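Below sits a lone chain in C-alpha cells, taken as the form predicted alone.
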Amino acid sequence: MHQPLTLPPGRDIRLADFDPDFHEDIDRADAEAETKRHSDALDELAYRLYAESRRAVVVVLQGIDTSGKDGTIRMLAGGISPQCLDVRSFKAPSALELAHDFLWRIHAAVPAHGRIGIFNRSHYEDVIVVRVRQLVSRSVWEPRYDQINAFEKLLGDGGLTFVKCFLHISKREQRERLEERLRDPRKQWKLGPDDLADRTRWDDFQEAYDDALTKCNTHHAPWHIVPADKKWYRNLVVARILRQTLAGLDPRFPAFDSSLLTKLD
C-alpha cells in the first residue's frame, strides 16, 4: 500500500485526500529499529555539512495543534550533535517583529551555512493563523504566497535547502491529544483559551492549509504531507525524508593539506 508524500507542483493538495493514519502497514517496533538506523546516519550526515560549511538545510514543521511538532523535534534532536543543530519556535510575535516585515524574524533565523535548522512553525503561520484568525485582512495574506516562494527561492539560491514537513493528523487524534494534555499535568500548561477555540475552527484551518500547501509547492522547496496520526510512523518518515535529503546533498569534508604532517614534531 502506498500513499505519496508529496505531489508536484502545480497540482491541487487538499489534506482530505491523505489518511493521517496511514502507516504502509508497518509495525511500531520495526518503525522505531528504522528510525534509530536513519537517526544513527543523520549524525554523520549533519557532521559532514558542519565540516564542509558551504550549504545549510531547516526543516519546517507545521501542523494544527497536537500535530507532534515537539515530538518530532525531540526525536531529531536526540539523533543529531548539537554543534550541527538550530532549533527555533516561532510563537506570537513580538511588538520588535511586528514593527517589521513578516519575513524579517524568519530570516534572521535561517541557519547559517553547515548546520541544519529546525522550525517549530514558521513564516507559514503568516498565511493560516492570520488568515483563520481574521487578524489581517485578504488583501494582506493573500499575497504572501507570492513573497513566500521568491523568499525560499532567494535562500535557496544561497545554498539553504528546506525540508517542509505538514504533520497532518485527524480531528479525532487532535481531540484525543487534547484530552491528553487536560489530564497530564505536565502538559495542561502548553493548553490556551486559543487552543480550544482554533478546534472549532478545524474547517477553516484545514482550508487555509490545503491552499498553502498547494501554493507554496514548489521544485525548489516541496511540501512533503506526513501522516502523524501514529507518532512512531511520524517519526520514521520525518527521518527517512531528511536521511535522503541530506544524502542528496552529499556533503564533503574539505580537502586535506597533507603538507601539515611534516610540520608536526
Ligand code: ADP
Second form
Amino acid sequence: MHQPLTLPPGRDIRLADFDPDFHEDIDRADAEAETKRHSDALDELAYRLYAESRRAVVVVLQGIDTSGKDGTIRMLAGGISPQCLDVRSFKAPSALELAHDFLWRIHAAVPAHGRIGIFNRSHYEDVIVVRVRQLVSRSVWEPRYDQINAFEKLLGDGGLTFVKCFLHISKREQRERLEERLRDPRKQWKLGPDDLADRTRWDDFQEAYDDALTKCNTHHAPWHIVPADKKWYRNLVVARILRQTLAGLDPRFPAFDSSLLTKLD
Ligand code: ADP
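Same protein, different form: I have the form predicted alone, so give me the form predicted in complex with the named molecule.
Shown next: the complete complex, the earlier chain at its head.
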C-alpha cells in the first residue's frame, strides 16, 4: 500500500485525497524501532552539518490545532544535540511584528549556517489563519503565496534547505485530542477559546491549506503531506524525511590542517 508524501509542483493538492490514518501496514513497534534508527543517524548528520557550517536546514511544521507539532518537535529534539538546533514557535504577531512585513519575524528566526531550525508554525499562518479568521483582506493575503515562494527561493539560494511538513489529521481524530485536552488537567492549559472556534471553521481551514500547499509546493521547497492520525507513524515519516534530506546534503567535516599534528607540545 502506498500514498504519496509529495506531489509534483503545479498539481492541485486536495487534503481530502490523502488518508490521515495511512500507515503503510507497518505496526507501532516496527515504526518506533525504525524512527530510533533515523534519530541516531540524524544526530551524526546534524553534527556534520554543524562542523561544516556552510548550509542550514529548516523544518517547517504546519497543521491544524492538535495535529502534533509539539510532539514532533519533542521527537526530533530527542535525537539531535541542542547545540545544533534552533526551535522557534510563531504565535499571533506582537505589535512590533505587525509593524513590519509578515516575513520580517520569520527571516530573523532563520537558522544560521550549520544549524537545523524547527518552526512550530511559520509564515504559512499568514495565508492560513489570517485568511480564515479574516484578519486581513484578500488583497493582502492573496499576493503572499508568490511572496513566500520568492522568499523561500532567496533563502534556498543562500544555502537553506526547507523541509515543509503538513501534519494531516482527521476531524474525528482532532475531536478525540481536544476532548482529551478538555479532560486532562495537565493539558487543559493548551486550550483556548480560539481552538474550539477554529474547529467550527474546519472546512475553511482545509480549503486554505489546499491553496497554500498547492501554490507553495515548489521544486526548491516542496510540501510533504504527513499522515498524522497515528503519532508513531507521523514521527517515523518526519524522521525519515529529515534524515533523507540531510543525507542528500552530505555535510562534510572541514579539511583538517595536518600541520597542527606537529604543534602539540
Ligand atoms: P500552538 O497552538 O501553536 O501550540 P498557541 O495555542 O499559543 O500555540 O497558538 C498560537 C496561535 O497563534 C494559533 O492560533 C495561530 O494560528 C496563531 N498565529 C500564529 N501566527 C499568526 C499570524 N501570523 N497571525 C495571526 N495569528 C497567528
